[in-house]
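Take a look at this one chain, the form predicted alone, written out in structure tokens.
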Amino acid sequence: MYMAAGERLMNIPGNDSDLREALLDVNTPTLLLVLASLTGDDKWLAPRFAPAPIEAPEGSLFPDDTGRYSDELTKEIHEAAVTIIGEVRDGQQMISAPPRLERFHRMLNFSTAETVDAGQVAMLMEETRFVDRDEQWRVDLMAATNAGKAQDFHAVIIGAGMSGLGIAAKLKSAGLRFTILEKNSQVGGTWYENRYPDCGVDTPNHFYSYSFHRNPGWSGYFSKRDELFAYFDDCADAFDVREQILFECEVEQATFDEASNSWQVSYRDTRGARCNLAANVVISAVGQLNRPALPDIQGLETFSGPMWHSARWQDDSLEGKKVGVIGTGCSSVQLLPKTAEQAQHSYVFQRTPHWVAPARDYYRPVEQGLLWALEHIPYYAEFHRARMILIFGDRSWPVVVGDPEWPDKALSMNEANHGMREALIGFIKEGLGDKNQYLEDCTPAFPVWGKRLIVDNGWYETLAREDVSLVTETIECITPEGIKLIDGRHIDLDVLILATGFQSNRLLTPMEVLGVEGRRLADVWGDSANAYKGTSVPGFPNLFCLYGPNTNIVHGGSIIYQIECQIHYTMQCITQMLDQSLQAIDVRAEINTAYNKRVQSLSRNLAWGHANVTSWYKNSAGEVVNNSPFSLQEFWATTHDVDLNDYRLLRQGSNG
């Protein structure tokens, strides 16, 4: 048994035959990093073992990262691995310490056959837990706690989804008192609420998990809703935070009290009674995709058949029925194939097409050998996560940034972006087959990554079915019997499904949040929500927003990554407040203004800020208010270190 990177104790079961069998499913470049780490010997990073460069088929998100070794060299590596890992298993070899920064950098350069940015290496040291990022605040926080400075501290977390559970885990580990208010009867947020057919993640789930609570047992590369909910439900117990959660308690108002520099949080409990909690800190973990948006279409309420939003799925039988689906975003793409399999005929009502990316691994189960390696081979999970982030994270960032010299700015950002556009158009043609009359309607008039790429699950093949119709004419109204189009046609429907997204630009609604001088956050923001580093809002001291304005990601990666960056920032703020005996901190308005001017300046030159993009990412003025303008590494760097000079420091009798 051994302790990997200071984390959980693992053991290597079985014999050499079991190990040899498992290695047939592992990634060879990753395995070489494991051997170099177990032995401390750089011979496994020698040129003869160098992998071929990572290559992605044109237009695909899913590159070939196998290294493309010969069968002979692969066998040699595997036999050496059986010997080395077997000796570790049998207690005949000690494991070398985790790599330090310089060696880790060399290992990643070797493993990817390219030069990895030094900033990414520092970030990945934390994502692999080779460096414990919590040490940046833990020592000072423990000192403050031991000195009695946290005796009366209490945080209220609003929401028990991925953000709320993540920050709760850190507060719990620090011994700080907190309460989570959750409007649902279970944890999990979006993965509790969304249950439509084929609902799942669009990020490979070995990356879509907390860095400090990896799951080696994912059954698929893109797990579905039930497995994702089970993961977060397990987190509540693994983090030992379930007892701090008040379920079916919806927050109505949070009010900052300037006399005490604290918050009063009002909520309705399970009986409907209004209750209050006092808090030093309020952490909003309500997410952006939790309040369904209903389409503003005349006559919606008159439809006589079953009708529901995709996020409030009903298990009514669709067999033999004419089903209408309004919307062509991610939810619609995921639910349509299985809906079409049941319905007599499906009608998809489209306002704007999205780019859909080919995904050869979408339904692929995780191989048994890889499951075994992630669970039992020392260091394998750490390097697997690092390579996953490199491959599915910032590799695509250059494709989304505008090239000032690029001549075709109306449809693409740069040469690589244009190349992906052409490749994806080819993918559309292939999928539609004989229904190529839909090609123009399925081709977006904005750059690739203007909206987050949807991972394909047979979307175009489903549209090509004889019993599926794509309707692009504008809807005039909804009638009791179906939908009337502006060209006068009426489409009779038995069931209507609204895959129309969420009220994403109304962050923190329907709560009323009152800050300094009683200012309402909804009035301060309007439809231009903004926050310093996506987290702090001027005039609302000690309010920290997780998954706040301009933190969403488009180009790749996992939102959990972004949230962990914000959690780290928030824990530093709390630590410094307690360490310096501050009652509250309030980000300075000029600091926030300067930061958000930069956010908007950068956003305008990114694919999602493109003039042709109309999306929930933008407000009515065309400003990007949801998405981060930073690469993953840049967001990590932006949020990594707190500078209290950016804040007004509030103590009793003083407003800094």
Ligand code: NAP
Given for the second form:
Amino acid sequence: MYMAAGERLMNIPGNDSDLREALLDVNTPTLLLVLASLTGDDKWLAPRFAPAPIEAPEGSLFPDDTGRYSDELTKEIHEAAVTIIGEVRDGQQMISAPPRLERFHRMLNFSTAETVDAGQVAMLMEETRFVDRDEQWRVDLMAATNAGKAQDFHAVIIGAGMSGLGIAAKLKSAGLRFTILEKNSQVGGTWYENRYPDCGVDTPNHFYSYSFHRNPGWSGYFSKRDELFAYFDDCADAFDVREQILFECEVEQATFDEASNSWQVSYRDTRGARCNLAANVVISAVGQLNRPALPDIQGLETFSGPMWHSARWQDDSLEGKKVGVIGTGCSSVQLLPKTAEQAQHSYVFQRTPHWVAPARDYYRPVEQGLLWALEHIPYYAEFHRARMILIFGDRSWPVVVGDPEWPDKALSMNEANHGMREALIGFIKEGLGDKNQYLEDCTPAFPVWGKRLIVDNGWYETLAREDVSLVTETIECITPEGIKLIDGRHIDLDVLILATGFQSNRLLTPMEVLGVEGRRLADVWGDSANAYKGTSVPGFPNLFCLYGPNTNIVHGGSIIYQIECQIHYTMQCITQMLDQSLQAIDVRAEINTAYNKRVQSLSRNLAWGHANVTSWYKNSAGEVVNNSPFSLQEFWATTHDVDLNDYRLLRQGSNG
Ligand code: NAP
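If the structure you just shared is the form predicted alone, then what does the corresponding form predicted in complex with the ligand look like?
Following is the full complex, with the preceding chain placed first.
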């Protein structure tokens, strides 16, 4: 069962011994915050309960944040917890209200043994739902709808993946009319389409889920595709938006009509017929990684065996086959170990190596006691989420920012970044073992975090297998029988897997989006997509792009977090439009230009803007067009409040 935030279950099942057993799996610093919150008593934050600092043991994805208490003190805390939570269970103790900002800040400082930035705390108040961020727009939106200002409102959302479902949840809760057009036959977007072996997420699920629809039941810390798809599928029902989705309807064109300040959206329906929908607002929720990129290699189409892209997986048996895998990004790393287990021999064609991070607990299931605590102990899930965000979010930000004084700029950003490089090279050596001839080929010539750090699932150990070969020679062409390299060698293959990524620089294509004066978005952007706060594009009024340009994250964190920031921004825009009876808003070109100048200037000094990095984040001019130049905290602050002075306000007959 998924639990909407704010609906803490007060019916705590079981008895003291169930509770005692569950506590064995919970995090003690988090438990102390629970006790302080349940009782309202700060004695649980006293120095004698202060945890040891969080430490990151080498090779472990999870830092040691246990607090390292003595057995005696742990027992004392657990017994107190049994008493307090038991009293809540038995109705003898009322639960205190959630902490306010100042107390929450003290709590987080206490439980991390660090000084948490005040801005982070404000953000976490919302992520935990101790503060309902929707309050910022809900009251005004209700007033506008009650005054009949939303009667003719209709939004078209393009895509029913995690962005589309997220904004649909908000529009639905506000009682606004909307339609979702989805090209697939199911919801879930990327988690519907990608089914390659071992496909899964590399952000802890307790954070990779909507803040307003947590799932206490994730089976693993990093869930696999089927469980993720099931979560999003459940969301469509939990948000009550399935009826608004038109499946197998692919948008072809969206045209802004200046006479009515509204949009016409054309799509092909399930029978291939062309249909139109009028909309005041168009919300693009198409994602950045939904159009597979096939490699531009001569002879690709001549290969005579089965060939498929990682995002269009085919379940053909690989047993006894010679299998080629082109690409060494996240998809390839995830799918290779299972592929190699089946194939007679696997050949990995690498153009550039990626950094791969050790993660010995990647497959760790969520402990039974923790599952119980997340579902049944009031406040536990909130504090758990807050700590996950602190630990897996901006902690790595300082490592990605260039230090102007750092001498070794060719390979690293700063001292910490260099230290990580050294540690990861050690990890490569360890993983390759006797196949250390691959060491140089496996060591990237760009800084760590130049691309998203791949969470390891046995990559180097797989490359080290006798029946796996790493091929780094450039591919000359593909032949009917396999791959020819420029050194003249030919590698015979039965099956070819293209783990070659996505067409990411041409956002929103192949849709044709026509704005003011009929300008085509594809022409305006080329491969330099840019938008104000990643969301609004000048000349395209009332078009809101979720997971738009420069919103992707590399250094850590969950894309759902970014999307929620943009949903919040978009809901404010819609609210202010309705409240002020505006037909449309169009971000001012000079505001967008200034914003994006800053985006580019910041990006150049971040690991993924480094000159040695070639990636799907960069366009042909070497500019970063996909990634956010902000820490998670900064992106939250950037998108938190709408200022309509940034926009041209369009009303019938008086635009400007
Ligand atoms: P990707 O990161 O873009 O990797 C594509 C790979 O194909 C690269 O190694 C690239 O080499 C290679 N390639 C492309 N064209 C080639 C050509 N013509 N010849 C030889 N090699 C070629 O794609 P991806 O692995 O599908 O990952 C895309 C993104 O999806 C990731 O960055 C991540 O954000 C997301 N993802 C996440 C997860 C997860 O959460 N665990 C899993 C999968 C994907 P170069 O590096 O030299 O360009």
